[in-house]
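Here you get one chain, nothing else, as structure tokens; it is the form predicted on its own.
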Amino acid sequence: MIILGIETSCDETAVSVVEARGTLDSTHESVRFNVRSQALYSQVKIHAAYGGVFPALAKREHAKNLVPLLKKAVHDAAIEQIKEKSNFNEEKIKKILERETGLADMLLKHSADIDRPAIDAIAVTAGPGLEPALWVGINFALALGEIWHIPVYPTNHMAGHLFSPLITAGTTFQFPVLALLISGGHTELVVAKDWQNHKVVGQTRDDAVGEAFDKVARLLNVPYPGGPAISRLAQEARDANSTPQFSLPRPMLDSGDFAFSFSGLKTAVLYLLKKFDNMTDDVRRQVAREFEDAVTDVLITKTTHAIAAYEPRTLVIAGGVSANAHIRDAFEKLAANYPDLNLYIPPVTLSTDNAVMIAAAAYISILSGAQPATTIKAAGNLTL
């Protein structure tokens, strides 16, 4: 099956073509993915001036970039093109895209230049995410499905992260699976008993871990996005053997459950910085290191408790924050203590938001019996 993936949940506009095969039955060939193309436009530089993602701006940028990315993804995929002209109602396309400024005109203008690729399905993120941004991708997918007469499948963004390690792993999950999904908008521990039976057993009560990185970065006067900047400063401190002369709290470390809280940690950084007359580069490096260590300690401890409680055979660490080298290293060391536990972390290129994981999650959903949709609602707070 060849699937076109579309992702617009936040500030990454992405279109991909993924060839998927295999089954969910472990006695037969397990699922395999061949990424035929991946076109992505990051809006990070645009939103940097705001210190975070500005939803209305993200929506506008998605509408401006989807058609060029579609053309690139289809071209780069180098798959068979169906030459016969598609018959569709232009007025219906305009109606579907009426709230996405300029997108209908752009798509209709270029529809003749984009021969329908021999794809079997379109997968689009339906949530969670920023609803104005989600709507652009959803309406684009529905319009494209109408033009090309291809079924459209709404897909859960977090399921995309959950299954993202399979794209390059060349293997399958052994259930039960314990997944720690960490990103700018989410921090949650998920237990999966099978491919479609997921339960969130713990999540943040306030800030997501990626959100905390961004907020602390602003306190340290380092650029957005905060995660890479703090990671870089923290590593500089480690390389220089610059040990912090202070400590930050490890929130809810012994709460007895799997919930997280990072808002208080950010506040602790704020009060810590008030103790310094001026913020030198060394202070920044030490605070960044202690903050990253505190976050890592919390994530490792909570996950360790969850491993003891649920006895998983597979541990998945995914989401944008899984790109953090210190956190990845900590989980690799943790997994080494469990010889029978398979650890999966997606490569950095697939840890942040992308359309490849959306296509992969859709394929697993299709194998599980999902049906295409003719109407899709953006669900900003969609859960697994």
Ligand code: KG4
Second form
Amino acid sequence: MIILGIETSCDETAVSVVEARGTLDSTHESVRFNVRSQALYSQVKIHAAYGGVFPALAKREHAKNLVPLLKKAVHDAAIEQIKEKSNFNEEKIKKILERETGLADMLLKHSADIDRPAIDAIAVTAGPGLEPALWVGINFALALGEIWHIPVYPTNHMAGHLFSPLITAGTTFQFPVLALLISGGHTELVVAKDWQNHKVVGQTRDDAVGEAFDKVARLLNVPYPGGPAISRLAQEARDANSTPQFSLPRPMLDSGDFAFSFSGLKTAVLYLLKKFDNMTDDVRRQVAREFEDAVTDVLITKTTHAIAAYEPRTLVIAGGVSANAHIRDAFEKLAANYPDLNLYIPPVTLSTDNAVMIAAAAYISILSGAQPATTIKAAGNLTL
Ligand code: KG4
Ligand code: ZN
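Since the one above is the form predicted on its own, can you give the form predicted in complex with this ligand too?
Below: every chain and molecule of the assembly, starting with the one above.
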């Protein structure tokens, strides 16, 4: 089946067309995805001025970019057009999109120009995320479902991250799956017993790892988003053999559970920086390196304990922070100690937010019996 994915939970606007096949039944052909197109517009530059994501601005940008991205995604996917104009009620579309400035006009104009593409279903992120941002994608998906007369499936963003490794050809999950999901809004260890049953066994009590990267970046005067910038600074310190002359805490390392806490680490960086008369480039590099090492130690230790406790056959590391090269390396080294454990980390383009993973997660929930929705509510705190 061909699924159009839509993702607007944070500061990436993404639309993608994915061809999905296979079943969840292990005796049959397993699920496979063919990414037909991936259109994405990142708003990071726009939000950089605010040092973080500014929800009202994200909402406006999503509304502005969804139709151009839809056009591109459908065009690039080169899907067959059904040679008929869609029959739909214009007033209904205007009503669905009444809160999304300018979007109804853009979508109606676009729909008047083209034939209906042969897409079977729409998958849209319903949460978790920033509610004003989520609403734009949801209303857009519902309007499009109405125009094309196809079902719309609300989809969990974290399920998207969890299943994102399956998009790469040749990957299959063997259960139980242990997943470490690390992003700007989440840090959680999830155990999946099978395709349907996922349990969060540990999560952060305060800041998410990505949030800690972003806040420390601000302290080091590097632009938002902090992850890539800190990672670059830390690598410069390693390349120059510049070993930090100080150490940062490894929070909750011995807490005996799978909980995380990163806000103290950020505060420790704040106090550490006060000790230096001026923040030279060398200090910034060393702080970035020690911070990245501290975060990596915590993630590796907690995951090692979770492997011992849950004996997974598949280990997934996903979410925006899994784009970090140092963290990826550390997990590859860890997994080498477990010959019976398959480690999957999605490629960088599928680590950070995207719409392919939303289409993939929707396909898995469709195979699990999920029903389409005619009304969907944004759920900022939706959990797995
Ligand atoms: O999954 P994602 O794109 O969005 C959310 O769902 O939150 O994750 C974004 C987060 C940001 O905090 C960003 O700083 C972080 O992922 N990130 C990184 C790297 N690339 C992105 N963190 C560390 N190293 C990176 N290379
Ligand atoms: Zn995400």
